[in-house]
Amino acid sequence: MLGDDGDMTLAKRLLAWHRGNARQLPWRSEPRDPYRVLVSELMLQQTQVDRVLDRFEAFVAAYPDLATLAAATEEEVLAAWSGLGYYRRARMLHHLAREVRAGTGALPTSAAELAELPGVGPYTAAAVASLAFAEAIPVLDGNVLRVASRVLAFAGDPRTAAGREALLRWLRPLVEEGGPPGLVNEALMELGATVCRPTSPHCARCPLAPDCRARALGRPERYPPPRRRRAELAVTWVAACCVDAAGRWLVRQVTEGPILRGLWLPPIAALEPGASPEEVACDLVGGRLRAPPQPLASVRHSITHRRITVQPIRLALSSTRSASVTGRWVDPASPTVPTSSLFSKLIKVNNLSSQDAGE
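Chain-only structure, as in the form predicted on its own:
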């Protein structure tokens, strides 16, 4: 049990700090809407808050509830998600909406039941259950694990099962008895995001500083130990960039592979050793050309652990009908189909090349 001092004092300080310092974010409006909490938590996975702010309000305006989302097509949902990356999250959210709509029509209220839904892992389930339904369950995101590791000066790896359990022994009573569980969890996450940062933490501004063993040792940044990085995979692609007289681009939907599936991009293929990028681009499109293929400046793109070098080849087709590839001609300023930031990079190098050529 938490007493009037010790951990209870810590919890009171934490919540007082949160009341005065929490960022005003659109998904934090009271009372908490479980659907908005769910959408925000999925959007925030591996994505910076600033990027989510640009998309969240537009997404929930288009799809204000699970029923509206379930009635949409996957392509429409991906288009609304465009710009956030990690599109598997959007597909899973869409699948979840249809599954819930086919059942009770409402989100379950417990973390255990939420975790059974498509795309909802233990972290998201705990966040929604805690923030929207006041379930007293700790939320173990990277920010919370970092805060707990530093308060305890925990030298182990908090990402292992044993490490997480060690931190939970401190977190559980804090969340269960320290105040409204959703607010305690949110305060811990906010503290990790804005004060107890991975590097250069603002210890002087931290409400937990008097209790922080890592700070007392003078080495807060040593906790937790660095994550072992996944080996990077270098990949080279060729992109066939076809632009008509009206400035429209030829794009096709990616239907295979582990990344970018469902998005619309200029025809792209891996460049095999010894192959000519120009020949690959021509094979991708298959139409007659009115000018030789023109290589553009290469583009760098990263997806998870993949480091991708894209070689764009501009192809001047004799007509829009000459291309044999199945696709669409879209306005790059408003493509109306779900796409990727890679498309923006290709548009930029094409425009720069056109300016240099005086076109």
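Follow the form predicted on its own with the form predicted together with the DNA, if you could.
Coming up is the bare chain, nothing alongside it.
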């Protein structure tokens, strides 16, 4: 005699669904470690679980607690974050660790106090407070915003302050009415991530379907209204690829421009229309060459609204010790400086072309 799910409260149905369907993720091991919860939440901001999965364990192994993190340099932390994107998050996590070290030495336990830490906004504060410290406070991330917008068939814009408050009025009783608040929050996020998807929601598998007004009205995917996006900007860069006999690459720290600042990449410059990529690359590096500059297959890289086409030029320097060549030489297999995934893409095209050329 299975009870009718419709008779259970929303929160109870969510918890039951979570018990049977939530993914096992490294940061969900019990008991919850507040530090691991914090790191995972920061890593997950504006990114997807799969992206974080391969990086999380290595990061917390290198920095198992806030004290270890505070003792590291910012550059070391950035290097461990390399490839995850939104590098400001890593800088702020590092600042956070040092701020905690300068204060009580322990993470605060309330959402209000957590929200004062660098990099911790309303979402992360509520997530850590509820998941790690059992505070009954709702989270409102992109997943929960979508789930709530659909259940309520919310007609307004849920991204405005008034819209968010309307959704929170519905969410608050859910996390307060009983059961672990963190798990109710996690269930809503998990539901949004795996069932109540942006397009083609799987309503047949949704524990909230009986109460979902958007589903009753048909076309639940109409909620929430799409966000307006900025037009893409096309940009072309030249990258000077210099590799020494040991396979190390010449890299420099990006100090100009709005993008990738502070990270280390092969020398890069914008390519003006009509300019010669080979000449730009040679000017960037400045050393004498053993062989003519060799253009490689171009690489595409997108950052926010910029679509960047990178033209790599392989430069065979006659001497990597030339005084005119500035920068550092790093082993791509274990970069000791923070790099962008653009670096990995450049390495890949270089390897491909080397094999093709039979070098």
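If you superpose the two forms and keep the largest set of C-alpha atoms that fall within 1.5 Å, you have the rigid core. Numbering follows the first chain given and starts at 1. Not measured: the values here are computed from a predicted model.
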| query | Just checking, between the two forms and with the core aligned, does Val325 shift 2 Å or more at the CA? | reply | yes
| said: Aligning on the core only, does the CA of Gln24 end up 2 angstroms or more away between the two forms? | reply: no
| task | Align both forms on the core first, then report whether Glu272 has a C-alpha shift of 2 Å or more between the two forms. | result | yes
| Distance moved by the Ser334 C-alpha between the two forms (core-aligned, Å) | 2.6
